[in-house]
Amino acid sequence: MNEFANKTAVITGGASGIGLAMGELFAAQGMKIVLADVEAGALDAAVARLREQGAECLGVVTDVSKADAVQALAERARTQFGAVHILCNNAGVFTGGLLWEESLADYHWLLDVNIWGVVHGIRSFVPMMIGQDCDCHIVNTASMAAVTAMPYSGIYHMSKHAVLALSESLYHELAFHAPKVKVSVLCPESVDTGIAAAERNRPAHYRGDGDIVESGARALVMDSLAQSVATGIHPRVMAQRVLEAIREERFYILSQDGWREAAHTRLDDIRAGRNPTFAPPVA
């Protein structure tokens, strides 16, 4: 896809962070946005900051985890701007700490968000893409955390890895069923974005007494990924990152910092049928 004027975008996650970043740049490309985001307050200063910068902009407050929400969204950008042509399955949430010390609802919110939210997104928009018959784009955000595999937050490795996987299926499918509808996994790495706050919208059905496990490997986790995000680098390059894509058609965007060379350490030993080495990502 080279012209984007006057296209829709749909950015879930799309309130803050590498999705607000997204909505921004596509805006300046002559894009119409709909922004959808749990969080209310947040997505009405999202829309009025792209209002301002003269987009037209609809915000759409969505829960991704339910797969009603995610039509809803659908049919209303659909009603609104009369078609999608590049949707962003981007919403995601973070927690940590040892696999068998987190509880039930831990699991499930992250499952549920980071990769429910994908599917959501993949069942509702796709049929509708289809059915425009003109070129569209799907932009699915995994992470490096999806071609690695770090102690901690396994939880996450686990739900990334989940979403380029099935990234990867949908390409394949989508080139033998629908050829005018692309698909790019987005791997980002470290970026200054507000994940190592998600849980300000933990909904109360994934919390309850004694639901959270305090301990010492939680709160490393949590404090290295605060530490990472404060320092990492901007999301427009994300979204820079994703416009290229976009235009090139490209299925993989990666990091080349120290996270890749993480995931060519774990591809060797796959490669080599060896035990998992432990190599952190070095900046």
Ligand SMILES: NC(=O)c1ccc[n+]([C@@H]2O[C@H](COP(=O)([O-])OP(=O)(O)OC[C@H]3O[C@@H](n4cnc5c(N)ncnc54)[C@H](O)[C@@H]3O)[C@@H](O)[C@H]2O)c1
Second form
Amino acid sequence: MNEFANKTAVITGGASGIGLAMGELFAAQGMKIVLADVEAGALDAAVARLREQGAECLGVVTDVSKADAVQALAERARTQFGAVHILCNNAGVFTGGLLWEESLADYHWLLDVNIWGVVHGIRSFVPMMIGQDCDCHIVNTASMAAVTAMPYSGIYHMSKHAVLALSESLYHELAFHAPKVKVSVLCPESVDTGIAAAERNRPAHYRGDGDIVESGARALVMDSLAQSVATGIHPRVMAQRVLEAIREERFYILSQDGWREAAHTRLDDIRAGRNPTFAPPVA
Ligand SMILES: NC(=O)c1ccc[n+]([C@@H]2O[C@H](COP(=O)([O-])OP(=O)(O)OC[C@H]3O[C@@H](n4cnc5c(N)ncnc54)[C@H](O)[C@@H]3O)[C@@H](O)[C@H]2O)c1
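Please supply the corresponding structure for the form predicted in complex with the named molecule (the preceding block corresponds to the form predicted alone).
Full complex below, order starting with the chain above.
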């Protein structure tokens, strides 16, 4: 896609971080923007910010883990703006710890948002885009955690591997059945966003007795995530990479830093049939 003016982009997790940066950059190309997010106050502020910048922007409070909510989002976007040309399945959350210590609520929360959010986006928007019969693009936010597997973040890695696999399958299916709808997968490294404070949006039904297990491993990984995110790159850089990939119809949007090396080491292990090397990304 090369022409953006007057087209419509829907971005989940659009009230903060990478989602908000994509909203601002798409708006600067003259697009109409629908920001969807579970955090109502932050969403209002983000919509106000885009409108101040001159954008036509709609905010829809949406919990992407719920199929009905994402279907309602798709219908609202179409009613408001007539069509949707770019969908960014971007909402995501993080928690960490040892896989046998983390609660079932931790597993359900991360998989419900990070995987099911993308599934719901695909099921609600792809048929609409195919029906529009025009150039469209879907961007699924995975992570460099989709091509590596480190300790203490296993649920997150598992969820992002699923997003990568779904996106690759979707790429092939669209190429065969609906080639006007393109797809990319965004795999960021450390980006300076609110992800280390994802607990702010953990719904009540994942917060019951025993749902949040304090442990040394969790404290360690949350602390190290907060540090790496605080020194991470600006979300605007991600938005620019995404826009470029949409223009070039490029599927993989990968980081260039130590995470890429960690992914190579993992592939080398698989090719050689070696046991996994512990090779954390070096900045
Ligand atoms: N920041 C990083 O270092 C990094 C690295 C790799 C991948 N990512 C991925 O980037 C994406 C965006 O995260 P971010 O880093 O901008 O963090 P962020 O916390 O700044 O933004 C995430 C947004 O998702 C929203 N959200 C959470 N649960 C939701 C739900 N159920 N329904 C709808 N919205 C929901 C949050 O309210 C928030 O506005 C996520 O998928 C994340 O996994 C981030």
